[in-house]
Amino acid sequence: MERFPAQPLHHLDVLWIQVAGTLCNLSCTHCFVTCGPGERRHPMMSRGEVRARVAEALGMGVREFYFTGGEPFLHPDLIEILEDTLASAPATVLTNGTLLTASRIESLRRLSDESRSSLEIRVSLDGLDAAAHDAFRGAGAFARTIEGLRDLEASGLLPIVTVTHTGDDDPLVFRERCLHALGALGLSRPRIKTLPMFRLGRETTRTRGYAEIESLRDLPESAFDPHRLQCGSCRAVSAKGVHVCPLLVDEPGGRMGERLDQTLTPFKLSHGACFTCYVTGMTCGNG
């Protein structure tokens, strides 16, 4: 019989909210939840739904919220949703950076100034020049994203730049290369987070899915560190329920229940993405 380690939930600190569902203005060739224009497998969550989920989470000890999609800035009520949330806890918005208009940045700056909790904006890059980034995200995406990053920095909102590490070079060397490239593009104080590639969603077509060997199957109990993974302290919600993490909202078995209190049990780490998270020690969070 196949044996996979089970990840316990030590404490529920973080909630991911798929506020925009799977709707996005881009159709990235590696998107792990296959988002894009007209993609509505996961509907947008209403302001009322989000407010209820935030209240539910706060009552269970959650201390931080992440807003994702899809593209969160397609949600017509995102600024109001952030205002609601920031009244109680820090929030981060994950965005592709192409829809950061002057009025949106002004609203974000106001929220940051007036809220007692911190607001972070995280912008995704999949390459350090237009050729590399646009190969994933479409022609012109790099220019619009860099413009958004510059405008955020000019407003005093120092964005976190999430860069996909697609090569085999040393992570520290790659990070230094990212800092140098972003500095050359006009960002004076870039904050970098690197993420590995996940073989989910459209990436399974662009390259391949997970191989049988890329698994935590039969990992010896003595070798398993139950404090290594983010799913020991987080859950994700969409309009379809509660999921173990934001990576597995479309994966069979990734949905754990309808309410947060139904998802406090250990999770069997039988997915390929669990293997990537474990061997790289990564977290989707800002840390």
Second form
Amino acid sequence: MERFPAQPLHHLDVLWIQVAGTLCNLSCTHCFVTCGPGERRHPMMSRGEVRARVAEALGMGVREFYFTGGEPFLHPDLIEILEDTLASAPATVLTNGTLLTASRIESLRRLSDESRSSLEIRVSLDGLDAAAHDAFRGAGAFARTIEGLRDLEASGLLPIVTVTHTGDDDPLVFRERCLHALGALGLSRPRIKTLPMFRLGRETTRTRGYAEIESLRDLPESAFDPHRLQCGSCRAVSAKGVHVCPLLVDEPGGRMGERLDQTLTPFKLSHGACFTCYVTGMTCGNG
Amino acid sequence: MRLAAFGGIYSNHLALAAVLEDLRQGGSDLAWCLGDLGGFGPHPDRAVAALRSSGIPTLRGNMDDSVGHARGDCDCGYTDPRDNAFAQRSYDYTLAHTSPEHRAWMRDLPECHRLEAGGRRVLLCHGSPRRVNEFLWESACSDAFLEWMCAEHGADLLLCSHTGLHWHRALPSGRHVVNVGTIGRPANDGRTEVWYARVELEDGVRVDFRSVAYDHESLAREMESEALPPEFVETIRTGWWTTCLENLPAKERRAGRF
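Please could you give me the other form, the form predicted together with its partner chain, since above is the form predicted on its own?
What follows is the whole complex; the chain from before opens it.
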């Protein structure tokens, strides 16, 4: 019988909200949730649905919320949803940065100023030049994303730039290379977050899926650190229910229940993505 | 009862001397140090000796635990590689310049402390009651989360440090959370003074933060003569953080220069 470690939920610190479902204006070749135009496997969540989930999580003492998709700025009510949420808690939006119009940025800055809680805008960048980035995200994406980043910085929102670290170079060297490249593009205060690549969604076609050996199978209980994984402190909600984490919203076995209080049980770490998280120590959070 | 609390000395023995003098004149009934005695500044034994001589009870912060046990790094909780590189330099210098006797004393310090005052249960910790290196930033914690944390750990008043930025939140339930700040480096506000907290527990909870000036130029020169990173010295001279700031939430980051 296969044995996998079980990750307890210590406390619900973070709730991920897949507000835009799987709808996106881009079709990135490595998207781990296979989002894109016309992709409606996960529908958008209504403002009322989000408000109910926020209330549910606040009742459990949640610290902060993350909004993702798909592309959150495709949601017609995103600004209102953020306004609802920021009244009670910090919020982060994960975006591809291509839909940041002047009026949206103005609204975001207003929300940030009016709230006691922090509003973080996190923009994904998959290469430090157009050729590298657009190879994942499509022609013209790099230019629009950099424009979005510049506008965010000019407004004082100080975006976090999420970059995928695929090479073997030293993290400090990689970070400095990112900062240098972003500086040359006119960004003076970028905040950098690096993420590993996950072999999920479209990435399984671009490269490959998880190999059998990439697994936490038979990891001895004595060797397992229950404080290493983000699923010890988070859950993700979509229009389809509650999932263990934002990475597994579209994977078999990732859905844990309908209500948050039904998902307090330990999660069996049987997915290849659990291996990536455990080995790299990564978290989808801002830290 | 009037309770004073400070954290994060970071080897800044000159700021500690100024804070101790301020405490002597301030009329507090009790003072606590919430940990992190070394790191960042010069000659760590000087601050530890002064603190121990003062008799002020002290918690074990992450740096004290790491230096005490020679764990290899400060366990500050940073995730950015540049922050971790600077934190490592701090740790290595502090470990090399802290006496075995002081390190043994650090190992035995408590991680948390409870007391009752003004009919309230007061809990003192370094980062948070659940994790010594947890960052409780003002803009990154919902009321719901702080209420949960206080309830979970049986506190009506929670005092913490670790982040370097001081703040106070009166929660809807009547509980209070106070981050007392740090006295080892300024509060990323362009001022060279450092901050600590005074809490009066009588007919409610009143919190005021004290800014304390000290001879920061002398400290900067000591740091230079010890070949500590110029980025650290710049912070002491300008009041702006230059390192270990990548995990600041946007709101707090925007208030700084870098």
